[in-house]
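We begin with a single chain expressed as structure tokens, specifically the form predicted on its own.
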Amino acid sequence: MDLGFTGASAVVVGGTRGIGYATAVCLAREGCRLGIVGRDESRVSETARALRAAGSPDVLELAADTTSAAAVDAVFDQVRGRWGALNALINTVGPAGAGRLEDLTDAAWATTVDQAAISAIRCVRAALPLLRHAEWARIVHVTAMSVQRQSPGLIAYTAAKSALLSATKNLARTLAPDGILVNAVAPGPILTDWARPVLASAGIAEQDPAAAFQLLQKGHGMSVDLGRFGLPEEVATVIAFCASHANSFMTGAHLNVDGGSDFL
């Protein structure tokens, strides 16, 4: 299937690691021009080199902290100067926010909500004129399976991601008259950076998603029908479709990429 990214442009927020990085690589292979937003300038540059090698014809390095409105505005000013319009905005940032209710201060709550939800809305607001100026436009937000399966140790994280999902649903309706499609993707347990030290401490190779899942199932009682962790690339392909011209009639959806569950 041709996703229609040749000649198109996309910004991936949180595109230097994990699911965001895998999504950027997927789009680069489709011939998409890419803006990569991350806080670590050296990591942004390293990612840009990898994306050029993967096939992106133009990569814009956008080192920025999206909890700063001024920094976000500056990012999309650069996008405007480079391309003039934007076809896809993809927000993949996952907040810090693990901890039980009694462990989290007001400041920790505020930081988590800002990182997961408000930062994404900042990016949408700043990108909206560019999205409206494009021939076609899509917005994709990454939520989490914990939005549908509560965990006491992720109360702030889940609340923040739930806020992002609510905003996604609202934006889908709000921007429908502009022809801008807005969707969310909910990953299940995925082998990303957070899992590596946990697996190493248990003597499990990070290349063994089935053994990794057995550890998670034992500790948290989690059920995944396929019986393994997912890989970032497996989420990235779904995000890429949601962000593509090929997706022409799906908006306001919340798609589970979780290896099989009973979530609706």
Ligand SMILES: NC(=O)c1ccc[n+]([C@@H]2O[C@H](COP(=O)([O-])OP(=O)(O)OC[C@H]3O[C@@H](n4cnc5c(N)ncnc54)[C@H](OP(=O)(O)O)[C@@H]3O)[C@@H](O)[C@H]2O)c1
Given for the second form:
Amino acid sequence: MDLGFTGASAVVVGGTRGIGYATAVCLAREGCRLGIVGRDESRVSETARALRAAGSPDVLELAADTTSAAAVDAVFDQVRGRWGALNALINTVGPAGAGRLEDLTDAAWATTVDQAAISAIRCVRAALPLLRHAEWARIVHVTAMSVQRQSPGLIAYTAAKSALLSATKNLARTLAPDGILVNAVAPGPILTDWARPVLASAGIAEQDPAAAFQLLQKGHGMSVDLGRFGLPEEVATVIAFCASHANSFMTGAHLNVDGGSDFL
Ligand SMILES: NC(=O)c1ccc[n+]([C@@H]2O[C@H](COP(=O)([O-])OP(=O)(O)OC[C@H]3O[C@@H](n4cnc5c(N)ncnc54)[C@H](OP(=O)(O)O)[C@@H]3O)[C@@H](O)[C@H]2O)c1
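Now the other one: the form predicted together with the ligand, given that the block above is the form predicted on its own.
After this comes the whole thing, all chains and molecules, with the earlier chain placed first.
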């Protein structure tokens, strides 16, 4: 299937590691021009080299912290200067944010909401003139499976992701007259950097996603019908479709990429 990324442009916010990185690689292989946002400048450069090698004809290195409005504005100023328009905005930045009610101060809540929801909204606001200027445009947000199945240890994280989901659905309606399609993808447990120390401390090899999942199931009562962690690439392909020209009639959707779960 041709996703229609040849000649298109996309910004992947949080594109230097994990799910965002896997999404950027997926789009690079499709011939998409890419802007990559992350805080660590050297990692942004390293990622840009990998994306050029994977097939992207033009990669913009956009080192920035999305919790700063000025930095986000500067990112999309650079995109405007280089491309003048933007086909896809993919927001994958999320908070560290684990903790129970008693563990979290007001400041911790505010940080979590900023990283999970306001950062993404800030990027949408700054990118909107460019998205409106493109022949076709899509926005994709990354929420989490916990939005639909509460875990006491993720109270602020989940509330903040729920805010992002609500904004996603609102934006889908708001931007439909502009032909901008807005969707959210909800991953289950995915083997990215957060999981590595947890697995290492339990003596579990990260090459063994099934054993890794047993640990999560025991500790957090998580339900995943396929019985294993997912891999970033398995979420990336779904995000790529949502962000593509080939997605022409889905907006306001919340897609589970969680290996199957017990919520209805
Ligand atoms: N992995 C999972 O199991 C899982 C499950 C459900 C939902 N999710 C959600 O999926 C998304 C991606 O998760 P992941 O595990 O792939 O994350 P990850 O491996 O930690 O990667 C996060 C990416 O975002 C960048 N980033 C973080 N904070 C940023 C900021 N303030 N400004 C700019 N860039 C920032 C990071 O680069 P720098 O650190 O250099 O800035 C990195 O490129 C998150 O929203 C997460 O909540 C993940």
